[in-house]
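Single chain ahead, written as structure tokens, the form predicted on its own.
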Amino acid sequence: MKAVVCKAFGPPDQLVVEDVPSPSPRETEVKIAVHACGVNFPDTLIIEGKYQFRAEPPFTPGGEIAGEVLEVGERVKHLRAGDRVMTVVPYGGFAEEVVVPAMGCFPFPKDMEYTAAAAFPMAYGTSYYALNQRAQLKKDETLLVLGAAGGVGLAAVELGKCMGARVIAAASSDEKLEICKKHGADEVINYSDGKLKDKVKALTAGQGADVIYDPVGGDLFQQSLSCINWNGRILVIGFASGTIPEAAVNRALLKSCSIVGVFWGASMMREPQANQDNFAQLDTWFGEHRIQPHVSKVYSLDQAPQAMLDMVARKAIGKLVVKVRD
């Protein structure tokens, strides 16, 4: 089978596409014929050895998978060959076939295409866990989403509206903000001029946002500490800016606010029932046409290195997806 292979840590243009042996599932695993695989910012860190866990080369990157079950391990009872599933794994997705833990697989709605399914679990799983379990976002609160035109950002915009919040979407260009409006944002902020905190205060009568969703980090996190409301919650999603910020905790004291870590990947293992409940709600909202992944570009498997280069260059609006087979 064909797969993208990282033979040594480095940038995406060092990846190769070559034939590798087909994997076999162990007793609690399933083998999936991959139809599509989402491209995510952590993929670009993993291949450079910069992520919070380390995969040893050679390995295949790609962690957000949609496909068809080919084979099940002998202890797997809830899935069978032919089932359409989506899942999230640390790596292995940019390949024609992959073996994954069966308990991490979720069936997806019949009217959801493979391309959409490959753009769904990481963005919506992360964002709903963040807003529901970690922030406990309430109806009529104000939610500020940073990096709002990215995959997780657009998901957070949509989910904030589903949960009854007033949503302010913030991004670096007017083009990106137009997409945010189409996905339900009530207000938008272009923060390319460095004035995020002033614009947030202007939209909130000086009070600030109740919840700030931050997948960017860097200076935007520092500005968030200045435009969070009393008893607000700042959600630490990731560091797409490349800079991990440090907080002066006296600022959290003065606002009586919380800085809340969000590690959805670990929560899947620690809180499996809550994760299943979250996905049941997400499936309902998808069926009601209230949420829909925005896939801005689709690549072939041979083009997967270019897809990751485009992710590094911040050319993605919404999600990028590698289509492995029809």
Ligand SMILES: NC(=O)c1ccc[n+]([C@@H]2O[C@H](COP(=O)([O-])OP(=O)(O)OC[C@H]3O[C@@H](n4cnc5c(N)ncnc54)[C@H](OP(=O)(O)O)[C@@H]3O)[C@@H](O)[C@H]2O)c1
The other form holds:
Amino acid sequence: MKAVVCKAFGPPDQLVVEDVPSPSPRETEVKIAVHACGVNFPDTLIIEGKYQFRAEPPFTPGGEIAGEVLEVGERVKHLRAGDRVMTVVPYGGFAEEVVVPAMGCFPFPKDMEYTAAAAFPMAYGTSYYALNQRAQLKKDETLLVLGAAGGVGLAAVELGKCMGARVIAAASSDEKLEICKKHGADEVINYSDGKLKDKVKALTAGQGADVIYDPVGGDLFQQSLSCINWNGRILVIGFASGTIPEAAVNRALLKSCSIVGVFWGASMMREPQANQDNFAQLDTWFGEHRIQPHVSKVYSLDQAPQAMLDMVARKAIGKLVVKVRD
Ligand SMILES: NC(=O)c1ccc[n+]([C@@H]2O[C@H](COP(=O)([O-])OP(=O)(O)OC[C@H]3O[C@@H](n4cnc5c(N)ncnc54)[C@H](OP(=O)(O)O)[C@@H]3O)[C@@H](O)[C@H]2O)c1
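Complement to the form predicted on its own: the form predicted in complex with the ligand:
Zooming out: every chain and molecule, the one shown earlier first.
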């Protein structure tokens, strides 16, 4: 079978696409025929050896998988060959077939296509866990989403609206902000001029946002500390800017605000019931057409390295998906 292989840590253009042996499931695993695999920022860090865990080369990147079960291990009872499933794993998905733990595989709504299913669990799972469990976002609060046209960001915009918040989407270009408006943003901010905090204050009568969703880090995080409301929550989602910020915690004291960590991948293992409940709600909202992954570009398996290059170049709007088979 064909797979994208990372033979040594490095940028996406060092990945190769080649034939590798077809994997076999162990007793608690399933083998999946991959139909589509979402591209996520962590993929671009994992292949460089810069993520919070290290995969040892050679390995196949790609973690957000939608496909059909081909084979189940002896102890797997809740799945069988032919089931359509989605799953999130650390790596392995940019391939025609993959073996994954059965317990992490979930069926997805019948009216969701494989391409959408490969753009769904990471973005919406992360953002709903962040807004629901971590920020406890309430109706009528103001939610500011940074990197709002990115994968997790655009999901946060839609979910903020589902939860009854006023949503301000912030991104680096007007083209990106147009997409945010289409996905429900009440107001938008172009932060390419470096004036995020002034613009947030102007839109909130000087008070600041109640919840700030930050997948970017760097200077935008520093500005967030100056435009968070009293009792506000700043969600630490990630550092797409490449800079992990340090906080002057006196500013947290002055606003009585919280800097709240979010690690959705680990929460799935530690709080599986809450994760399942979250996905039940997400499936309901999908069925009601209140959330819909925005897949802006579809790539073939051979083009997976280009998809990662586009993400690093900040070109992705919504989600990029690698389609492995029709
Ligand atoms: N905590 C968790 O559980 C969790 C789960 C999933 C992902 N994440 C993290 O969330 C972050 C976003 O992931 P994603 O898959 O949504 O990525 P994405 O689609 O590429 O979105 C990231 C956004 O960050 C902004 N950005 C600013 N500087 C950038 C730079 N130098 N390079 C690339 N983007 C830059 C871009 O928006 P503008 O151009 O508009 O600024 C971009 O749309 C990553 O750091 C990822 O590791 C965390």
